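Coming up is one lone chain in structure tokens, specifically the form predicted alone.
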Amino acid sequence: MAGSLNRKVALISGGKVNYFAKANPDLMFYEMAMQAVKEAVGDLGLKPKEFRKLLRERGGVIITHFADHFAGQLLGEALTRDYLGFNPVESYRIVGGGATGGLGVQAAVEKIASGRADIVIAVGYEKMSEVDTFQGNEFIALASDTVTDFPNGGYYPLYYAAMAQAYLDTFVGKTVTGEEIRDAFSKIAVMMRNNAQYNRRAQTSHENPYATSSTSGFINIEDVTRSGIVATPSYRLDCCLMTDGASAIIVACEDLARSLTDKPVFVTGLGNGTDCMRTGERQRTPGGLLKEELMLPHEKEDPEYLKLYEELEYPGLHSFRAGRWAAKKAYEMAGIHKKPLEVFDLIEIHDAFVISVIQTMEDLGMVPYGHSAKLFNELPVENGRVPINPKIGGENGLYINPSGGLIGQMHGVGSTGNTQAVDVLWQMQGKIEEKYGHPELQVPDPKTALFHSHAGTGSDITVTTVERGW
């Protein structure tokens, strides 16, 4: 049973730090949060005092950040709340690895749907530059099992390389070739990085004053495989970057939402899936999709899906069972029965590594398992580059990560899911030229969208679906 929202909830306004960066030495974590909150509140036409009054009388605050280690500050959420002037108010922190921000947004939605609040702001941040990259990778790796996995090399680039290899082992020679997979990987990396060049706030944007020369600017297909192997089969440009950043999203009940904005975006579905942290404990069951009743409605109606899934070992390492669970729950709540590729105009998905895009498109039911690469193989290449913000999946397809995603825009872990929600909201409200500094990434007239947040190797995943409310 997917459940339902007791009352309608809308995303109404969002904000981000002025610039996502590998290192933003000018700002403390709570100062980054202030920039994001100030923008979100200002876009509603409210003065800070008016917004604080609303929160105290009718609302609450959700704060998300992943690792206390980075900023060297326990209870950083309290300092952030203090700096924002959000006392006294109902408030708590949500944490769930890379899904931290997505879980926080869903918690804000549920708080309003329950009737305990009429307006909630979800604020996410991460200050990752207080340590060097090696130490940062070690801190993130502490989100693996520190007794069994971490001492044996449990760093996330290695986990995702293993999953990429598992995908190759499972599907190459059956649904796709090795060359097609590598072509898809490179095109995804180029698409995300180059989309980000039209998002002035993006960490890799050449317009970002905090961007580093080694990680910014346009790239070509050949640049990806020249960037050096991180862990076979992943190259450096197949991977996201560590980020200093913050974002904020304001959600409200329907009546209040319509009084504050003429462009509310209503939440239609929430899904949250989980799976074993230790990947070695995940099931590898022939026909697992059928046996666990994880097929989607459109898949059940297609004999070719049934034939493929009767034999497919699932989930193993090639797929995220948590992602399929979250998608199934969100679609059920939203009443989505058609092929999702033809339902949504826009999606912002977690792409910490290019293999994540391949896996997630299949977990979301956009294409059958083992077939994602073909969506990206179809992208044309001119002068070594794919088009900016291309529509994926043909005329009835959708746009994926116009923002640049985690590879191009940011992955400040505790703020990532919030940022995806903000990007979707701005797209649907038609604010991309205003917010990114360029019109090229604006999706034409989006009416339905999805944002997806992902933790670790797929231990916690959220899927949230939304629709235009005007």
The other form holds:
Amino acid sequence: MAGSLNRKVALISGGKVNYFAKANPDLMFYEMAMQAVKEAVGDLGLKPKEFRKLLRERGGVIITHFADHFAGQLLGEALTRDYLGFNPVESYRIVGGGATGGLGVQAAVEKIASGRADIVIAVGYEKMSEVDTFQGNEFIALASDTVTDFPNGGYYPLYYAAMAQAYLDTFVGKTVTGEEIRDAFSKIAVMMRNNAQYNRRAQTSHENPYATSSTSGFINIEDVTRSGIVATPSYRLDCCLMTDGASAIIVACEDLARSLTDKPVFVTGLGNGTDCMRTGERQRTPGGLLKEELMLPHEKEDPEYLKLYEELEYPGLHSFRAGRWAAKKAYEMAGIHKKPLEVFDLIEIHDAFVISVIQTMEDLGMVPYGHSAKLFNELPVENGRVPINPKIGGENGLYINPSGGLIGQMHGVGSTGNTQAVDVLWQMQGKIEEKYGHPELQVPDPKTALFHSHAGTGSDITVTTVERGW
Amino acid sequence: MPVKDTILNRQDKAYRHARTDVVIVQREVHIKYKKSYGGMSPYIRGIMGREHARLLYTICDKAEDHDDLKPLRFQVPRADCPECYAPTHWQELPGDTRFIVETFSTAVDLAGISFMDQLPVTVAWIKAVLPDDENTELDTLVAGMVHSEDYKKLKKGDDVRPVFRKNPASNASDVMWVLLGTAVEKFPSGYVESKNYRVQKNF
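Hand over the structure of the form predicted in complex with the partner chain; the form predicted alone is what we had up.
Below is the entire complex, every chain and molecule, led by the chain shown above.
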């Protein structure tokens, strides 16, 4: 049946590069991948020879990386699988901008659900430091239309900043004030960055030997607006990182998963939505959420939502229709009808910029459109900082990006969505103290979770929901 | 694709992060593309017209085959309709079309390498409103660079006007935008007014 998995699929083991870094000249891209794969395989108690035998008999390989430009290497996925000893197992690359990692994990799940394989390893990597930052910005901007948009100031932080401006122009004075939004932006930036200080592999962790003093360590609220405007209205510390990094996740069918781990995490829902790459071509339809039947089940039952959404021009440049579509499809597959804020214990979302967190919480239906800031405004501030790994949304709320996300932990594009799947898996398996080196970021007893991956200015977005399998 | 490798000086900042004795080279790659604008070529030709430049869009009027049963107007133009797959038709935006800022941002501190020496760079997403009885809006916004005396004063809803490169580069930046009423001496360097779109005219 369309919109369902033909059999159960579990995430069973994950691994990451030893340290995410702004620049790690010690490792080539496939050597970073080796560190991640070695950890994922080793955690299953398998020798590499045993794992490779499983792959040969019952498995497949997905490799994800974003831009050939960064490493100056076409078909890098072939070099990666060669280096990892995976030949001649079936293997291919999945790519979709910033959602590359998330799409790769979903492809691995689908490969098993279809019966084509019983075990798949999805490996993601990106090595962004071999060009300087300005060149890297330009490569990323090549993921806008190079005919029409790129020649006009092509720069992704500007694209997102323009969306932030659109969000302000749409909702300020209606659901929120400008001060409340700026307050929420700064709290989000501090939350991500300071969470990462308890994740020893994070690029901004003060414990990471590859971190530089100017780009690591704790920050305070006032540091954010002191960091300087990058593109109006966004500050430097509102923005994500650029990273050298890799990660790997192993997924399996139920019987094999249970034979390899006593803590399988089952996939319950997959969603993947799209929208125009040129943001100017996105619809601006009054009542668009209703007309396109994009409301979520819990929203339909609430007259306040209906009133708000009848007038809202959607998606405009303020929201991601692709994210809403992905969430709706994932929730339908998972049978989620209640308020998502109260369903999930933990989410890892694509915080490319602080505005994306605000937008994504609404796309995911955590709060009504225009209302995300309040979730973060409620966070207490002590000595200029919000609490480490705070629960968001009150007693029945959830944890957002304990890992530090793209702002604090890493954004090595082809690896990012994969890394966040690993973070969720480790949370569910109770491995955070072991893997991060600190217990503070462990979410207490998580049973359901979501990870989200996002490309461009919202051109391709994935949502994957999972539940504990023991 | 000429590729040139040279050993990198160990004083280069790329070595600062290394914790092992790696060898790093500087690799230079030079690529030339011959890029066709295909079916969009009339639009590019239009904005290359200097003082006679024209802004073209395409329309598909097969309303009955569209999701919302309306004609669709595209700028950025497209040769084929994405909803009914019929070929579109070219139209010219009249001189008294209103161009209105829908959203914008100004890159102040960082940018891609092509724009680093031009900061601050403002990019706006601009809505075109036709001078017909219904004030029909094009269905898409066009992104373009806005040159203004003070980017901090720019706001949603501002009226802007197109200006065109005197020596066209044959790309989408051959059109830039200035606020309605901007004096000629305040135009971006190298850009001129088109006879077809007066900057001073009031609407």
